[in-house]
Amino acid sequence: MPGVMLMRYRKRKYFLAGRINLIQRSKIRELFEKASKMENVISLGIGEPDFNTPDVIVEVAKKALDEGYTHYTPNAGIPEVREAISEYYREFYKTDVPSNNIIVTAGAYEATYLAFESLLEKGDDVIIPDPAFVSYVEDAKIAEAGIIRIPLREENGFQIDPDELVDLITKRTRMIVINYPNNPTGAVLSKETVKAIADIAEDYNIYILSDEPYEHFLYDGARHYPMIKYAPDNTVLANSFSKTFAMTGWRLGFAIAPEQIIKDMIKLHAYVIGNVTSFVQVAAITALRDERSWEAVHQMRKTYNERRKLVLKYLKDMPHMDAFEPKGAFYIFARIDPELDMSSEDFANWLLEKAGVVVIPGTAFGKAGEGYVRISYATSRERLIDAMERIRRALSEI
């Protein structure tokens, strides 16, 4: 009898928590998997710098290992790292951020997750732009919060309309998500709009989750205005070393928020990962304080700007496509000619099969992304030229 019972048990199906079924798999990853099975494909889909981490940062991490930085650290991060982040905001933005208002996280991904889980619960609503980076909606689902999408329109520079924002706010509204410089559009937020959103958050007593990892990739005189400067008591700012210093694989980010919110985020963080890798944190200090790391950032920005201009020039002369001219990040949100009668997803799949080029359908970022594809220029000039020529030839044959 025990053997029979054991056999029946082994045949039983796995029963997973219902919340896991709420999360949708990223369309970006689905397209990458399809492309991985094909030969001679150029990807313009990846949201990752193609540069290596600056040598000065790498060398410090190696030295830290040799010096024994292989142990646990305080949950919130090594104090000197938090102080270096505080110094950075004082120097770059003339904004006072006490180190007790900072937590070091496993990338901006964890910072945003902690914010959603710490501030939202069932019955709360969060306003999320559309289109927007894919993780926000999924984080909201895990927090069991209601999701309200606010459309971003090209005619408004893909900026949030403050009047439209006010119209969406109800008694249930707990938070609004901001992401500028923006992924996927490359848009930046004007100072006037930043101030308007800050005032709305204060007037209606709601939080702003401001995700700002592309802050140093700005072009044509554009400027970045960190939300923490204008609504410090209402803002949770998420940021990352991944894009600025080409440190995506290091999984290093941070959040800034009022001290009590940080304390609550630390409690959850302590049970999720405990602390960010010790020698990685040591490298963060050098990334922020060493002139050589910033020289590398300036060079990356210059190179990205050259690539941005190259892709925009190609798209200007290309049939059946046009583009919003981005002032930030390293993406171009390109319009598909409606006469092609193809959805964004159909167009991306067609381009992969016809030209061997990966672009991301706008609908991967929300319904308002229909009619667009995201092109990343975080790849070499040679590959960009090859990809643009392939796209031009494919579209010329239609």
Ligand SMILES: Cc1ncc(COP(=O)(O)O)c(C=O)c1O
Contents of the next structure:
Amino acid sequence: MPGVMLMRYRKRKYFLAGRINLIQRSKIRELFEKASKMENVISLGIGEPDFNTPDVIVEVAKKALDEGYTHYTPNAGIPEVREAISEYYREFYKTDVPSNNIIVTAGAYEATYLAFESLLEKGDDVIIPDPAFVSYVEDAKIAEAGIIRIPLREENGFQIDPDELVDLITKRTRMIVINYPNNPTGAVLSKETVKAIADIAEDYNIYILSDEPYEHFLYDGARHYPMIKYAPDNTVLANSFSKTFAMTGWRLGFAIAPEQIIKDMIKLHAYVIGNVTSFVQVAAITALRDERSWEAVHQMRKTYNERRKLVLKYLKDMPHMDAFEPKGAFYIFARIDPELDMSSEDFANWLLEKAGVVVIPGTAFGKAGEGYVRISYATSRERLIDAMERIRRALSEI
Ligand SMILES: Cc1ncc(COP(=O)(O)O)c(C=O)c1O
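And the form predicted in complex with this ligand, for comparison with the form predicted on its own?
Time for the whole complex; same chain goes first.
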């Protein structure tokens, strides 16, 4: 009987590898759980595009299935996909990336994980910005690496300070993680900062894991400078189709690195993933080469920019909040008035209860995120207006 089976399951004690207990489940889970039990909640907590994948890409994947792309592919990816990625870097960034320096991965998540596992071990330190996207710290723990945080400050435009970076480097430092355009701050890196980090990595012989999945979401004339162009021998670049082409569910990304590192990453990838889904890879070729998919990216960027301006205007006009003006990604890191005397977490909880709006406490991304909340504008204009009106009303009543 199913009921009996269930009892047995509940009683049994499972002994898990210690490694798995190192991983921390997201601190914001409770907030989302609370929100899921409430009615009429608007979430500005989402970290993914609200757009559907452009039709031209979807059609190609369907056709690929019909054409029999249902088998294993080479571990590193279908050669034509690697070639299309190489061609993209050559044409878009005027930088030469041979196909052998590319591995097709299940999103930037996998690319990042492979980099940590291939490059770090016990006794090595990795420098991770604070605040930063949540997966780096967990990846570092699994790799048993020591974690050193480098604070990002609003007065510096949330850029890494190269002098501070040099001060943090020791004999144990093996890697620095950077991410631009940035999640959660929306900051982009200037060419000078990119070059400075590249030079430091070369001088001190450390790796850079450069996570660049938001490279096409840039505003107010901002530009992207891929790290691979400035420190090719020291960089593992993680990139993804998830954000650029609104393909989060497809699990499609890639890493670029020196050939020897890619070879080692392929070894691990071969035993975990084997290869990225065959017909998904075929769609990648169209995503990169077809003008219609780039037109869709252009439209998404335009829409994100309109929303960014809308939210910024609301934040500027309302009491008790202000915002760092981001030039990239689809997030706004909004400052909470210190006079409210609320931690980021308390503020996010209060906003959920009072206004029915979900935002992410800045501390979910590290201690230095205290005093901020992350607002995602990857949601419709109507919902954004509704959410911002609610926040304004709640704050006006304080
Ligand atoms: C900075 C950053 N890196 C990596 C990822 C993971 O993306 P993917 O879907 O390509 O695995 C995300 C997703 O939110 C992200 O924000």
